[in-house]
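Taking the form predicted on its own, here's one chain by itself in structure tokens.
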Amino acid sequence: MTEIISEEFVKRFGGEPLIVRSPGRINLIGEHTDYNAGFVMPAAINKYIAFALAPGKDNYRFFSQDLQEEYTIVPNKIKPDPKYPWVNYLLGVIAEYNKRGVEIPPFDCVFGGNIPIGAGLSSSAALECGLAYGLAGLFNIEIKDEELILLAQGAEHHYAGVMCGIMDQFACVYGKQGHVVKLDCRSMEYDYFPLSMDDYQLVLFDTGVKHSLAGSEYNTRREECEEGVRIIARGDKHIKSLRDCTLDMLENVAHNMKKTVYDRCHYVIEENLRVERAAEKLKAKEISAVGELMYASHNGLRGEYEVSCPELDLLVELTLSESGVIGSRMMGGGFGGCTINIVEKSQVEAVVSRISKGYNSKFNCTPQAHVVSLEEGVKIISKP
């Protein structure tokens, strides 16, 4: 992919570009906990977006290889463009640099990749971090990794209009081959844990759907969690987020909450505990125990947080009769996208075949299966 992007750049703009590779991510466990200041366990994967960048003359010029669309804008005219949603992730990066007192000179950019769009693998964070990292390398901008992550998140908040947590950008920057990252989304402290996959393989099943509920329900879940925090905090002013709450605290005020708010809070508090248990089990190389926690996570996402959908639920349900699958759950915001599964390597082909058949018989379409491995975070591949 990097060669294709480099060749397209030379053909379209001329000159030798700087090449950046920016990965997508999976999240082993810890869903909807990031914006609640909790724990997550993501990793960068071998699906990525490649960028080719070089200084330009008068304008910012972008070309999306995947969409075959070109976009040009004058540096002092930057603002979100609803006609070209993809470009907002990139313009947002420039705007965030500007906020920090860094003016980005004109440049040319070609990008494209193999991250499935809409599958919950965070192609948006790969776009933001890849461009932010590439511009730093291209124009010798000194920026720490932590600040680059916040810059990329700001681009998504202010230009793409998605109030995401920090997990996706963090995984994109701090990915480590063969490891997941246990991230504390409050302090941004992190630890690496090896995911011992000698006998197993990570397989993603893509439902191929994205229900329209996703955007509005995401914001609703945030509001419900915040309402729960306000109720719990009446008894303890030190409570700032669900991360600060225990199950006992929740039970003590359950009578003051709507059942829906209680369920949302209960899920988040338990999910944080599951992430901590998963770290312990990874350290002990008890991979089957991690799989059990994944199933428990899905049950909470489906029943208490209510962000699953029939397609995701069926994919998880079908794995229950597969002895070669030790863990499965929906991954990402929900209402579509992928499930993440831990599958015995010797069984991958057979499992994919049977689950695809079972899914097709219900929904009359075949889910795409993606076999992924854990790779390094964003990096410059070559300089001119």
The other form holds:
Amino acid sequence: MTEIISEEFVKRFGGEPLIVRSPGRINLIGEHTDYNAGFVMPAAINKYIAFALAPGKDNYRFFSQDLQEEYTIVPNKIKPDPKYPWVNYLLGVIAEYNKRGVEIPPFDCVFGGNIPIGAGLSSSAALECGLAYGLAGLFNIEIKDEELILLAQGAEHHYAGVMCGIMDQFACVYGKQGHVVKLDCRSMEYDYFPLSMDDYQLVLFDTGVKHSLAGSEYNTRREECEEGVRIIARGDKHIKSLRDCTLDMLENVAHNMKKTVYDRCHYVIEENLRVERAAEKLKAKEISAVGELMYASHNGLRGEYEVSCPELDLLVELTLSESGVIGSRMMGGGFGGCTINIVEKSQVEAVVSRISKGYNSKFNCTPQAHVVSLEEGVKIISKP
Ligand code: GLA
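Could you switch over to the form predicted together with alpha-D-galactopyranose, since the one displayed so far is the form predicted on its own?
Expanding to the full complex; the earlier chain stays at the top.
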């Protein structure tokens, strides 16, 4: 893939580019907990966006290999462009560098990859982190990984309009082969856990749908959680986020809360506990216990957090009669995208075939299945 991008660059712009590879991510468990200062357990995967970058003349010139679209903009005219949604993730990165007092000289960029878009595998974080990392390499900008992650997140907030947490950008930068990373989104402390997959494989089933609710409902969930925190904090000023709350604290104020707000908070508090438990179970190599936690996570996301959809629910439900599936749940923001499944290696083919059939008979389309492995984070592959 990097060869195709590099060749396209030479054909289109000429010269010898710097090449960056930026991965998508999965999340084993810990959903909608990152913006609640809680725990997540993501990993970078073997699906990437590749970038070819070189200094340019007067403008920023971008070419999307997948969409076959070019976009040119004068450096001091940067602002979000609603007509080209893909370019906003990239312009957002430049704008965030500018905010930090770093002027980005003109450059040329070709990019493309194999992360399915809208599937919940964070192609957007891969775009943001890939360009941010690549520009740092190209123009010798000194930036720490933690700052680069915040910069990429800023691009998503201000140029894509999604008030995302830190998980996706973190996983893209800190991915480690064969490992998931448990991140404390409050302290930013993290620990790697080997996901021993001798007998299992991670399989994603893509519903193929992205409901229009995704963006607006995401921001609403954030606000509902904040409302919950405000109510719980009336009794204890030290409480700053749902991470600081226990189930008991929530019960004590339940009568003062709308049922929806209670449900959202209840889910988040329990999900944080599940991530901690999953870490213990991974350490003890009790993979089937991790699988049970994944099913519990899905139940909460469906019933209490209400970010699932019939397509995701069916994919999870179909695994219940599959003895080869250890765990299954919806993954990412929700309202479409993928489920993540731990499947016994010897059963993968049969499971994929039966689940595809079951899904097809209800929704009249075959879900794409992706077998993924856990890989290194964003990387410069070659520098001229
Ligand atoms: C999206 C966001 C992440 C996270 C997940 C839900 O992927 O970008 O920050 O909130 O949804 O866990």
